[in-house]
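One chain comes next, on its own, written out as structure tokens in the form predicted on its own.
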Amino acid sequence: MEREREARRRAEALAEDRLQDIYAKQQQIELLNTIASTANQSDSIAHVLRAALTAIGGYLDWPVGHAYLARQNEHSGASELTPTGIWHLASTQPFTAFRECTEDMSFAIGQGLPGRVLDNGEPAWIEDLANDDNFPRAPQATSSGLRSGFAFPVMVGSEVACVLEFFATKPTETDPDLLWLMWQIGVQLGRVIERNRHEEHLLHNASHDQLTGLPNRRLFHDRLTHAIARAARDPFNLFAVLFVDIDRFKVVNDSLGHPAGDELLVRVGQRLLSALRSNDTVSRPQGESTPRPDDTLARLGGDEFTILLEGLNEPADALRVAERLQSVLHEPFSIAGQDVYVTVSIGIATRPYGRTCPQQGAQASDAPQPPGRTTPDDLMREADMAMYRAKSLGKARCEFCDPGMQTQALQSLALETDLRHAVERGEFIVHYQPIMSLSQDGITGFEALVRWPREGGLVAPDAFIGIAEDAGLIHRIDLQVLRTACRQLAQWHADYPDAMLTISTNLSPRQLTRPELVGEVRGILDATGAPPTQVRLEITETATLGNLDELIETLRRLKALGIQLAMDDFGTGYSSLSYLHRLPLDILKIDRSFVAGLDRDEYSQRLVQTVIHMARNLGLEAVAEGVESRTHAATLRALGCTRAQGYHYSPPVAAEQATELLRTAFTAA
């Protein structure tokens, strides 16, 4: 009887493991159902990815995955794993330092658990994460709560094409078993990117020239008509578009034949590409936050090449970077054994500004459309004749379709040459303007200006400030101000120890972004002894536009030096009164519009006011700019207001004249 019973619980086990095994493969049967009905339904290889990952995670009922992508190392050359932002999580929170530190590593062959399964295509499991040797995201997966995790490769043919990692929230034996059908899923995925690469190899050589590999006509044509669709919702979106012609090319094609002209149309578009990639601060203020359309080069057939310039600051930054596309080709290329040099004509066609450019002979209604129904046909037609018309005048030159806006930006260019030289040579000089205290009528400081001396005269900043900014010279601007400032700083220090003078000068909302600032004004402070807590140094509302905590960093930083912060033109930006409490400032300046209808509306009053309350509300001096009559500094000073500069009591002046000022006052006390 004993023994009957022992064979029927024997048998029940058994039925029962049998079961679990059925339930078991039946789990994995669906899991692998649902990644192949996913895979199947969509086109993205992200959507198919972070859809696997979900599916396996809840089988799993392991709360972290994440997928890497292969590629090659731009320099080295070899394999690698970058991270994606594609995850499961079963929640953010706990898993948050393991997330950002995995987010900001790539694995080489063999590094890592991802690193290992890259290197021989295999899954690898790590059993206990804390005591790997070979897994450098350890302390973050320690503080995450991780302490086991296992990576499978997703193959195309022989090669790892991702890598998808798990992990679990306690110690976890190998599972062989479960190691083979994620491999089985690895390939299963990996036959969806391979027919996404295929579909993809589809597409591109529908849109791209076969020869150079660049956009051809079709997908120029399709860029061009989103740009002309994004300029009609912004009029202030200014773009042009290039039409390049290599000068010559026939003689090449003749002489060395169609295969030496084949390799010079690809090294040709090879060099613009290049040039085009690495224009940012030739046309683009450096610093710029905003996203903007890459630029497209295109290959139209022959020698012909066009190009889509988005985000342009004016016409001239068109023939900068034209000017630049000129340069990259001075070099002579070594084709079929000979040095050949290329020169090329450019045309250019600009939007939404500048007239359009008539075709010679055409009719009235064959003329193109006006700027706001500008189709893609007209810009490139303007173009080609721009070009034509290089050609006419001699070849291997740039021309505008209007030439109004080929004067325009020939002088623009002009203009930042010399102040690039000007920049070189340290021709700037410093003019100051006395800041004054309203109740004593005495000098307490100045503000350093630049002036730029050119042609016999001197150019106001209004003039070349926005250029310089542009150019990316600011900076060095800034610097040659700030030090000449302080020099004299010191130098009035030492003849009038008592007065305790201060000196203000202007920063650029782009100095504020670079992490050498605050070392180059210590060594300014430095080099010329000044007294760091008499200088002051102003910024403008538009620089709390970017990165607020990087601002606010730099700021604290700044002001650890022992310096003043000044709000220059305050009420004149855009975001300052909701951010004006964080930041570590010491004055607010009024505007001078706000200054300039003192004494002539009550509505002016009422908003000087309330800024000088908010400024003292805050424990911040307020400083009026502006002050042009006795009117101004009578209300001003009537308002509470301590600080005043402007033409009342002195415009800006030479270093000489503004120690004259100080004698004066000086010995008249």
Ligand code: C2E
The other form holds:
Amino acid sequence: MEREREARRRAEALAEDRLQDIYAKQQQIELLNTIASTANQSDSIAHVLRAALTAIGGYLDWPVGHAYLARQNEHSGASELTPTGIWHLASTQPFTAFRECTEDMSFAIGQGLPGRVLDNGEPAWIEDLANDDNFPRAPQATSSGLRSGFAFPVMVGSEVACVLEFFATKPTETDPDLLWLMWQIGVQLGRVIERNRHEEHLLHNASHDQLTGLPNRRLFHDRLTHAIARAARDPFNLFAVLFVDIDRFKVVNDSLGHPAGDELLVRVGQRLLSALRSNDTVSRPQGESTPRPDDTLARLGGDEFTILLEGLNEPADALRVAERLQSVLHEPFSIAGQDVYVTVSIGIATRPYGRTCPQQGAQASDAPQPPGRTTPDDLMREADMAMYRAKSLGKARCEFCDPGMQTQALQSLALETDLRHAVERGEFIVHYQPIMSLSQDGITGFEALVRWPREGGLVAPDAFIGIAEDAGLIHRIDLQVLRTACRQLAQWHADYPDAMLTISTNLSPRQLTRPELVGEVRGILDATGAPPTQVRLEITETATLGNLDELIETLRRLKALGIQLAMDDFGTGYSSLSYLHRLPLDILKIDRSFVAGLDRDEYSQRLVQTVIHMARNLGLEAVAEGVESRTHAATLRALGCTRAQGYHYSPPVAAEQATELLRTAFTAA
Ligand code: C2E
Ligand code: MG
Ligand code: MG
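Okay, that was the form predicted on its own. Show me the form predicted together with the ligand next.
Once more the chain from above appears, this time first in line as the rest of the complex follows.
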């Protein structure tokens, strides 16, 4: 009886399994049939791909699917996958970030999920997108809620013609049966492509210019729309549209004939492209602090090209690119046996409007204007108008749509050129601001602050440090200042050995990632004979934005030289407390904005007091910056602060005056 029941149960279970099996098979067959019949009925690759994406997405009950087309890269000729913009999306909203980033990328062989399929012609599965080391879209996928995915090839003969990818919102395990089914579908789709090879070009041609192979007006418009949307989300994302028009193109065309004109357009396109940032997104080093997206060069038609630049720091960056474009056209083109000289007129429109104005000292208009309701057409029109102005002003030149921006960008470029010369010639001078002991009102040391003699005056650091950082010059300036300051310290130390004076210099956060830094500092200490224990290096909280472990390691190695480390402008930075105890610091400099508030509000007082307490708890010396009055000094003293620096005692002064201050203080004492 018992055995009979057991046997029945097993038979039922078996039947159930079979039934499920059959049901699954039926579904698979249905899927294959659907795709086969669309494939047979339609001669449009786009249509068949879309139908396949929808059918497979429905079958899997997965929300996202997308198709790539294999093509040759415009520069390298190597095979790569470009997005078709043909999607299966169960709903649009949650996947926007992922879709945009996918449509902005091409994948070379081996890169990312589709690149792996392109590499070996085999399906690939990623069980956990967030932890795959070859899935560059992981951040966007994660933020869109996607967790796993797979991709498979559409083969024509032994060649990968397309790749389809699908994504699920849950982790999944590799399913070989499913991949086998997808492989079958890939073969079916391959037949459609083989039948309609010419149309593959159409798919590309819909977005590309036939003559030059560059993106066409439509694709450019698309990219620009995305750029505007990105800038609306991140108002500091400065981008620019350049309108480039060949000067006197008509003359070439008329005198050498149309084929020569066409050839010239193709070759001008190639040279322009060579001056731009590579279009290959994926191979760019990860972890760059602000990776700039690709530049897009498009041909609108005739002799008109447009360029989209994103992720700029200031309008002058667009001008730099424009100058590069002019210079790659310098060499003549040899066309139809003749040397043809080409210049272009360039118009530039940027959004949002620039945010730095170096000539006015500090970051003048730090709040960028919102992009408003800028449309792609607005920007194209502005750039076009600027280009016309460039033409009317004598061709071979570049104009901004906004004349104010033009002036600003030109000044910024001139400043950079001058700055380079100043660095080459070591023209910077150093001023010294005394740091006082609050208990004894005596000088305990100096902060060395750089000054740049220019056009009869002294330029303050805020007006050029940022530019020097962007131009990769800052480390040379910082080291020049450190060398001068150490030499000065050695001199003062010899003259006033009992004073035990300290010298502080500032290190740009960009310095701290340079592997040579520690060796260079050691070299300067050795060469100048400055006592290392009396040398202090000031860093700012920005330094902690990068790799904290690496920073800590660098700081440890600096401290091993015997020098002391200070956190400058404390309280203005980012994550203050969470990392502070991990950094091997000796000094905390309280930012002058808090000190300035001491007379005005109780909040600042409490804040300063908290910082002083915290410094004490962490065993750090607190130095107050920007002490401008007797009240400031008294309040700080009452709050337990021991050191101070500010106009109340002395502004930064030249070396001779600083020596004079010392002489008065120490001879009187
Ligand atoms: P910092 O390191 O915080 O230097 C203190 C700044 O506050 C100096 O401005 C100083 O002149 C100013 N200051 C001093 N006392 C008072 C006061 O009582 N009231 C007010 N309102 N300001 C006071 P400076 O010399 O213009 O330098 C500005 C910043 O430029 C420095 O801020 C530092 O971050 C940077 N810097 C200066 N020299 C160098 C350098 O050689 N290398 C690098 N990387 N940065 C430097
Ligand atoms: Mg400082
Ligand atoms: Mg400071």
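Residue numbers count along the first chain shown, from 1. Small disclaimer: the values here were computed from a predicted structure and weren't measured. Rigid core (definition): largest C-alpha set, two forms, superposition within 1.5 Å.
Comparing the forms between the two forms, the C-alpha position of Y496 differs by less than 2 angstroms, with the core used for superposition.
Comparing the forms between the two forms, the C-alpha position of G121 differs by 2 angstroms or more, with the core used for superposition. Once the cores line up, the CA of L60 ends up 2 angstroms or more apart between the two forms.
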